[in-house]
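As structure tokens, one chain now follows by itself in the form predicted on its own.
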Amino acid sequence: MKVLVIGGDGYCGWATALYLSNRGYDVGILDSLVRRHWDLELGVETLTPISSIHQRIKRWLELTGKEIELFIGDINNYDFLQKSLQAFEPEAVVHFGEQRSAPFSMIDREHAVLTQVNNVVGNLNLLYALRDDFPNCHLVKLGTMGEYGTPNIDIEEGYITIEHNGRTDTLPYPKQPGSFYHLSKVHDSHNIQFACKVWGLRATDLNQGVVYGVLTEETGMDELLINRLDYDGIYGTALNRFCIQAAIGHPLTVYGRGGQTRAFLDIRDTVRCVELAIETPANQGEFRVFNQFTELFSINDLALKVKQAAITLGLDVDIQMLENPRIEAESHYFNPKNTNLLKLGLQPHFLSDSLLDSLLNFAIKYHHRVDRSQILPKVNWKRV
């Protein structure tokens, strides 16, 4: 099958291209390699070396004999991502290409308008081109978890049955999106579940959790496939902040009480689910959502689950409580489903096996490449 993978360049993009292709699928990237222009931009720099994308695919090539094509350009751009589409002719499309960090959207009005046009616009021109030259590809779109908030009720996957005034329905699950780019996440949804209704487009929407995790088989091959580890305040996620806090001796910076419990699930994990569901494509005409995720953790269990693992290599880790810069609440219910993707086969890892071998030991053999300025947050969500 011929998978065009956009954003192929980033951190979940390339771990699935990479996957995919020696899987034995015939697949190309599309990217515009944006995220290494924002990273300049905001002066920050993943912990790990990241070569060229030409660089990588090259590398790729001598390792293993298998091609990956390469479209440079913005799907903003209606024409270059039409010509893309025509030239690889994809039977299936992994959406990656998007803006994906909160406090990135949240810095001012400016990069909240730039992550919405980017990601809404992009993700619009996408369904058009996929109606007139491809309408029987199937989308398999990258969501957040994020989307649906901390609402005090279950989480479904994407749909909820509610009985009204004596009337039953089932309707798309109410999101609460915490960030200009969560917002553009939602309305990437709304989108896409408009096209497959109106023009009998197949798309599966994937909710993920928190990503963690630097290794998967193939990134593992040569350190020129290396992926990322973002630890920076715009970029980096907690779990990644800890271990590199860890692996330097800095306390390990909780924001606020700490409560705040989010789905996380490992890299190696989301290129298994992202196969999973080219395997099994929606029906036509069918907009399906599924929660990937695996595992459930609050702010303090990460920190104490970093501090346990970095004491058995002999670091002194002590937690430290900061004021919370983002608006959310830290004491909550949450309980999301994630049956479809464990119906379909997946066999989840855990962090207690990935914890060492795929975060903190390379945030101890990079530790030099760490820049102190840029753990700790730089954007408030509060108006100050």
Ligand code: USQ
Given for the second form:
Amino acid sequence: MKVLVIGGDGYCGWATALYLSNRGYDVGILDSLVRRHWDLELGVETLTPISSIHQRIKRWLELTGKEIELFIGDINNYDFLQKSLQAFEPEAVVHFGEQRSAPFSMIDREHAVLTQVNNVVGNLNLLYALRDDFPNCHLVKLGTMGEYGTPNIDIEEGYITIEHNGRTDTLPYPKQPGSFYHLSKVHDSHNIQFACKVWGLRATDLNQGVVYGVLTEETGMDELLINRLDYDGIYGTALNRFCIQAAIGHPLTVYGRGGQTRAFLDIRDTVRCVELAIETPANQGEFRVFNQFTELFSINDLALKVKQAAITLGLDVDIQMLENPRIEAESHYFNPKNTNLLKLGLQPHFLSDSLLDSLLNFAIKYHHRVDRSQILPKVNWKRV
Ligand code: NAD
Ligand code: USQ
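Having seen the form predicted on its own, I'd like the form predicted together with this ligand now, please.
In what comes next, the whole complex appears, and the chain from above leads the way.
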């Protein structure tokens, strides 16, 4: 099957492209490389030294004999997008190609606008390009668990059946996202659902939790294939950050009271979930939603787990409660469902098994590359 991975130079996209290529899919990567540009603008760098996309793909070909076709450009450029799709003729498109940091989207008006235009317009262009040339192609779109927020009831997978004044309907689950980035994902979901309804497209929205880890079978094959691992206050996510902080003896940065609970998954499960979605596509006209995560943890749970694992490696780790730069519930009910992917055959990796191999050991190996000035959060949700 021909699968185009949009955002295939990024953290989830690179691991997914190689995984699918290794499993016999005919993979193309489309990426504008804008994430590398944003890193330069922000003055931040991944912990792991990543090679250029050209070197990466060349090395993959040398190692495995498998070719990955490359399309460099922006999906906000409709002409480029349409021509790339026509050249590659995908049967499935996996769309990772968005600005994905909540703090980045909250820096100021310009970054909020950049995030929403980049994400919403890019996704809308893709919907039009599929409608016009590839209406049977399955769109697998990366959404986020943060679309739901933290409601005081159980979170279903995309839809909820509600009885109101004696009548019943199944409706999109209410969304209460916590940043302009998370809001862009809600807008995308609505646009995709509408396109499925009016044009009969087929799509799967993967509401993914926070991804952790750096190691997959393929990216671990060679230093030139290594994946990115962000630890800075803008792009670094909680667990990845904590491991790198532990490795350099920086106190773990728990925001607020640390009772914020989120859904998590190992990057090795990200790549498998995408494959499961592709293997069993949505029906024509169907907008399918899967909640993509394997475990729930509070931020305090995570900090304690990292501290305990670090102690076994002889590292001395403190936990520091910082004033929360975000506006979010710090103690709340959180019970999302994740049965759809498990039913399709997902066999989760659990954090307790991967904390050392896929994270702490990498953090220790590359700790000399850490810029300590990038660790504390600099973006505040409040008007300052
Ligand atoms: P990333 O920043 O590492 O990768 C995104 C890639 O998309 C980059 O290579 C970037 O250059 C490319 N891109 C961005 N805008 C583009 C455009 N307009 N045209 C072409 N390419 C473009 O991000 P990631 O962590 O790999 O996240 C990938 C997707 O998964 C995002 O949509 C994100 O919202 C979602 N997601 C990520 C996580 C996580 O924990 N990392 C969790 C849930 C959902
Ligand atoms: N947090 C800390 N300390 C830190 C970093 C974060 O306490 O050093 C807290 C935050 O306040 C928040 C939680 O950890 O409560 C998660 O923050 P995060 O930065 O790890 O993740 P988030 O901003 O939610 O975004 C990440 C990805 C995004 C994806 C999302 C999945 O960057 O692309 O959509 O995870 S989810 O959270 O399920 O929406």
